[in-house]
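There is one chain below, alone, in structure tokens, taken in the form predicted on its own.
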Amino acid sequence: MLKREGEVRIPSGCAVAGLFSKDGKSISGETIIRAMTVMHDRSNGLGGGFAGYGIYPQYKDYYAFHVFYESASAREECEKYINEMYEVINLSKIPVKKSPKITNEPLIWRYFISPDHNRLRDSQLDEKEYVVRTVVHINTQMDGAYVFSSGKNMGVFKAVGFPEDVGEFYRLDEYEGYSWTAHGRYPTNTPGWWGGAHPFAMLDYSIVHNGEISSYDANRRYIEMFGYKCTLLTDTEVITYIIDYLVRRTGLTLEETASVIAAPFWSTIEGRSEGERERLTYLRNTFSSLLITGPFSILLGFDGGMMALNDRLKLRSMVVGEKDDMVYIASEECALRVMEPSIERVWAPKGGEPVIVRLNRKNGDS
């Protein structure tokens, strides 16, 4: 007998939201969760994560570990470590809400740190890069330890669990932020666990993905070449480090890496004007295996901004709507408007092109 629409469920894989105030409005974490709350159906309780901008105001000027530990030995190797690297100025569990509903848990730790002046001068490395290479030494040569967030005055918070559960259970309703990106996941060919639920980030950046990577393969070998490691088991991990690598390392814009991540078909190029033609021509030949294929839409978050981006051929739904100084985006119309009742503009990006919001200068936009 044929199914009847409402009576079969077919997933169209993950849910993702964000909220910016171009303000720099101070948001609590309780609006995010509102908007996962709706899109409940789009995750089967194996992932959920939550990434805040503008959380740490007293320690905004340090870099905010977060990490995940299997055993009090991995903490105390771990620890051991970061304390001859970096100067720590304040260590703590993160605070947590026992429930049912998330079981399995590790020990969560914060540190906020700064890196030791002597150990990075002599290291000959600029403070960001220093930074990368102690959390990609730690995610790969420490077992039973994971940094998930190292970046400043932000912070990834996530579990295995639906995502609103995930949200209560590290009380995001007690921190406020001016950007919040969030996740429900669907994992189909990876496994649930906590190292895997999204954002996956690095320093500030991080990313929150719908969808699934068929270049997967192709954009981690060129990736690893240049010092990451994709360790965590799901193909999402390698779009943080590409984008980490296009802007920062490379010193792309964040337009520029859009088209070098969704970049435009050959037939697409050719119609453009002479000069964008030859940028994107050359964008597309010299990052040809940072191209990510399969369907995808994805949310940036980073100090001071937030992009939505969606694959060339749109094969995943995402929405974007404004109010004020206020931008929202999610998978599903019903999250915006569960964030923003009223919401005053509601649209579809076309398939890749960013969506790029950013702090008013008068917030520190430069």
Contents of the next structure:
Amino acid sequence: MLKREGEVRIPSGCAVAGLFSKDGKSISGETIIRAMTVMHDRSNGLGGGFAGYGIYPQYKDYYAFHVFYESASAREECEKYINEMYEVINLSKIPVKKSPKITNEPLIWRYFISPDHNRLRDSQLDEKEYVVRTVVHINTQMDGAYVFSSGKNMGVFKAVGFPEDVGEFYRLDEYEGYSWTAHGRYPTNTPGWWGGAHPFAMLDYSIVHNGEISSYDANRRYIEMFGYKCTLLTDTEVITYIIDYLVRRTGLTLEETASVIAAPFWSTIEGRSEGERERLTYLRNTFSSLLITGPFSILLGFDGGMMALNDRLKLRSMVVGEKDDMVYIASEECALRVMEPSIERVWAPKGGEPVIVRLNRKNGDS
Amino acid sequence: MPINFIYPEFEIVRDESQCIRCRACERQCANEVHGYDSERNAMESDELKCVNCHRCVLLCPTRALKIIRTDHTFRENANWNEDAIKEIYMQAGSGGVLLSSMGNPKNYPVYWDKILINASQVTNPPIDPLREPMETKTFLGKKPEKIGRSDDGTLKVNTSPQLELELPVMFSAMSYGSISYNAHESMARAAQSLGTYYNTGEGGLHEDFYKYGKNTIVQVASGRFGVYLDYLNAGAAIEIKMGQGAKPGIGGHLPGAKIVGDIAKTRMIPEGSDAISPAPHHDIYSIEDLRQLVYSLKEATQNKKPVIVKVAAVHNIAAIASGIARSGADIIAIDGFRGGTGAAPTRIRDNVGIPIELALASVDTRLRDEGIRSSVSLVAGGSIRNSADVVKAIALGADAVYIATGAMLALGCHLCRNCQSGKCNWGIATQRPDLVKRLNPELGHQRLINLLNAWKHEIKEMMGGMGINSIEALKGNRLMLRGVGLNEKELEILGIMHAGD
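Now that the form predicted on its own has been shown, please provide the structure of the form predicted together with its partner chain.
Next comes the full complex, and the chain you just saw is listed first.
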């Protein structure tokens, strides 16, 4: 029998796409599905997914858990745990449109929740760490339950299938958000497990990624020192943890984070001004085990922004285009043009140079 | 006259038709194997004295010489093999402890040779080091636990003192006294030119070599020879030698005959006196004492130098390393049981300690399990023989490696394993001026540079093959390794999968 994701490391090629409205306009999920349709050949039907930000304005103060269950009993056990640890504001099945292209679906549930006050206080953790630990607990300790989205006012939707079919299955045209990312997967094995699809998310960070990183085990073994547990053995999972560790737990900016994971070459660093040289050397030396090598293009979605980053040799394609307040990013230019036919200023960011976009208006809780 | 029970191990084959009786072999052999019989106009040999160091063979202008292993044998016995029998004869004759040199030559498993390296195919690209940058720069030392920022938000550089290596290979400790001035000069100059470090060993630092301080690691061992403030401040780092892979649990003994001239001066002991390093440091009987020495040395050098603690790979190495990591040390050097030595009791060299591959893997795993891997760097030594061993060591979790036997081979050593005699024909493990001058540091340092540059090319090729363009992404990257012919337990300790898995 084929091993499931997590029991074996499965390399894969991929397509990624993203769109972002700096003015915070609400955009239907239909646009991003179109981008994936034209990149159909970059996936092989074994995984597709999306992340939307700003999609749950009515519940924006609550963590939105999206959970796969393999059985009713798994759901029962998990809900018991969620009820213990959280106050549940709303729960429901995630609405889907049945389709012959998407089969073997697990039970897919959504919970809007907020940490139980007493439990949170007793844990002596900050709220986000509390959420992270409960998610890790469910995903590693509970058979048949898997939380695949856990941020506020954002959600991940993923499945085994071609991405455009996955988008239709989840009825993403009915959601509106200011930011979307998408992923089509081309794994070299047949895991057939929905949890293995991308995006991979932790709190409001979501990652879609195209590539196969050669630094994987160096990164994994380092990050696991800090309480993370890489259960899927995928690049996306470890990259998400690295970003969570560097940004949330260590307090680096996104730009600094990019200088760690796609660090400039020493020869480049030597050519910089003294202060900059010192700063880059410090980051590279201090977090040397979090340097990511090998091909990757990643889109990091987060509350209020998006970052696109290529590996330092730019071994994976990624182009960016702009039009008014909109920023479009994709593996292929055709995807940009199908999202926005009159797109202006299209360019390919250099390897290791992050493209970071944020909402224009200061909107702390969007 | 009593019977000498020892039959010569080697035979000297002299092609009489080639030999021109130039007597070069006679002049070259400090062991006095070769002689000349003027009556017969013939060269003669006392094969019992031959150590098979190849000096005469390589210096013979007509290539008339070769050394072969004798085919004279004892009656075959799988239990009482030749070495076992001969050692009995020697001890029955001398009543002494058997002495040997260099690393453990016995037939224990060499795990490096049972580990294979990965390469990229299709799903990600190999990287060509001739076309793309391929980085081998390595920093050794403690990494900050937390970042700090100034008021304006800029990052504070709160890094502890570090060693910066252009290639993660350093020359391991060999004292001045156990090896020659010219051998030290060769290593010091090579380290400077390569952007790495050499190590003084426990015999102090010759005054001529203070100028290479930026590329020098000064060692503090249990004998404290040559240790004083200027010495500590002269180097880029200080190494406390707790043990050595070739002889864990015992100290050292440089006989008075070798304590001559500058060696006595550098060691700060009287000429002709034996230099005896005790087995323990007599101020370190436990881990908390080590901590005091670490901090004393840091204080003496204004906290400007990283402190290395070198230990022999022994059974409980993971716990020991964990203790050292919490004792303020910046770097732990682990020396495997195949590490070399200028002299060790044979029984200890051949029977004490464990292989570096297993020790390194278990230490790296333990430090990660305890979440303290970044508070200390790991240097692995004790028989790193080539660039593939370096790659494997780093993928198992080492930050860098130490080489010593390999460096001596580059200088001409032929591993005859008789360093203790002081009659090294290659000018390395000797203090006899006529022998020392055979090692030309100008050529010697260039050979060391050549060796490590060659390794660097090979390391880059292997990294590129794996799709890795910077050495830090190789560190601890055990997925890049597979075992062949290893059992479950060995794979578990090494933390690698079997080939095909």
